[in-house]
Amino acid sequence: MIYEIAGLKVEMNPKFDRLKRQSEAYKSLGEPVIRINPDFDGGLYALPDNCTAEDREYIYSSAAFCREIIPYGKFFLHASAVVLDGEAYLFSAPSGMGKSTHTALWLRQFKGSYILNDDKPVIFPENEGVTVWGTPFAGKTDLQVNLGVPLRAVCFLKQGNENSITRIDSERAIALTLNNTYRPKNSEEMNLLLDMIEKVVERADIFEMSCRNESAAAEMSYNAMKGNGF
C-alpha cells in the first residue's frame, strides 16, 4: 500500500487496525521513495513485555519512518502541534511532561484551533520558511491531520509550578531540538539534521516554558509565540 506522508511516497503494508486506521487519510498512488518494514526497528526500542503485536507494528513503523525521512530534508520533533489562524505552534517535551495537556488548553481557549499532530509532526525547512506536516504517527490520542502548515514558533516545556515563558538562544534551541528527535548514527545524516535544525532556529522563534494546567497558561504562550508581548 502506498501512502503520502509529509510530501513523501511511503510503502507500508499494515496488518493491524491501529496503523491501518491512522494511515487511512494518507493513502496515495505512485512510486515510493521510502519502504517501511514494521517487523524490524534496528534495535532502537526495548519494548515492554506486555507490548502487543499491534503496538509493536505501530512503534516500529513510526521509528522507521522517522529514520528514513532525514535524507529527504525533513525530520520529526517529539511534540504536539496545534494550528491557529493557519500557523503551527509546536510544544515539545519528553513523554509525560504535559505537551498534549497544554495544547488541549489551546483547543478550549481558541476558537478554530486544531491539533495537526499530537506526537510526531514532521518539520520541513524550505527556501522561504518552515512547514510542519501531520503524520499518522500521533501517539495514544490519534489526533492528526494530513496537512502541511507554516511554522510560527516552537516551545519546549520544562518542569515548574509557575507560568513563565522565555525566548531562548540558538545554542540552547539546537540542543533541546536534538534531545527531542531521532539522532542518526551516520555522520553525513547527522550533519544534514544539524543543518535542518539550524535553519529552523534561524527562521522561527524558540521558547522554553513552565506552566500550570489553566487557561492563563495558554494565553501566555500564545501571546509570546505570536509576538504580542509577554
Contents of the next structure:
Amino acid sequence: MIYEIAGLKVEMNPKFDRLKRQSEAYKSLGEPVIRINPDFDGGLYALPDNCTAEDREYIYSSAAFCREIIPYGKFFLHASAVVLDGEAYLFSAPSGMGKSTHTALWLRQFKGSYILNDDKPVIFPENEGVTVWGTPFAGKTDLQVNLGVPLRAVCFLKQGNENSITRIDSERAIALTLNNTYRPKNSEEMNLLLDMIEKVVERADIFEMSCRNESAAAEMSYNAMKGNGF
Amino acid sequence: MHLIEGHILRRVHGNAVLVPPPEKDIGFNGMIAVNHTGEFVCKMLSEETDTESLAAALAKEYEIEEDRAKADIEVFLSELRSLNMLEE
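One more: the block was the form predicted on its own; return the form predicted in complex with its partner chain.
Now the complete complex, all chains and molecules, led by this one.
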C-alpha cells in the first residue's frame, strides 16, 4: 500500500487496525521513495510495558518513518502542532510535559483552530519559509490532518507552575530541537539535520515557556508567538 | 589526546557546536555549545595534541598568561572527558 506522508511517497503494509486507521487519509498511488519496515527497532522510544503487537507496529513504523525522511530534507519534532489562521504553532517537549494539554486549551480558546498533529509533525525547511506537515503518527490522541501549513513559531515546554514565556537564543533553540527529534546515526545525515535546524532557527521565532492548565496560558502563548507583544 | 573519532564540530546559525559521533553510543547524545576559545581548542583537538601545546597556542592566540591558559584548558578538558568526548 502506498501512502503520501509529508509530501513523500511511502510504502507501508499495516497488519493492524491502529496504523491502518491513522494512515487512511494518506492513501496514495505511485512509486515509493521510502519503504517502511514494521520490524525496525529505531530505539526512538522504549516500548511501553504490555505493548501489544498493534502498538508495536505503530511505534516501529513511526520510528522508521522519522529516520528515513532525513535524506529528503525533512525531520520530525516531538510536538503538538496547532493551526490558527492558516499558520502552525508548535509546542514541543518530551512525553508527559503537557504539550497536548496546552494545545487543547487553544482549541477551546480560539475559534477555527485545529490540531495538525498531536505528537510527530514533520518540519520541512523549503527554499523560503518552513512548512509543517501532519503525519499519521499522532500519538495517543490520534489528532492529525493530512496537510502542510506554514510554520509561525515553536515553543518548548519546561517545568514550572507560573505562566511564563520567553524568546530563546539560537544556541538554546538548537539544543532543544536536537533533544526532541530523532538523532541520525551517521555524520552525513546529522549534518543534514543540523542544516535543517539552522534554517528553522533563522526563519522562525523560538520560545520556551512554563504554564498552568488555564485559558490565560493559551492567551499568553498565542500573543507571544503571534508577535502581538506580551 | 584528541577528540573522539567521528565527532562533528561546526557552526549552526553562527553558534559553534560540538556533537558526539552519530555512529557511536558514548552515553552522551546532547551537544556542546562552545565559545570562540572552546572552538579554537576543539579545532586543535581534532588532531593529536597535549595540554602543554594547547596552553601555549591558546596563550599566544588570546595574549594571556600560559598558566591561566593551562588552567582554563584543564577545566575544558575535564568537561570533555566527563562526556566521553576525549580519546587519550
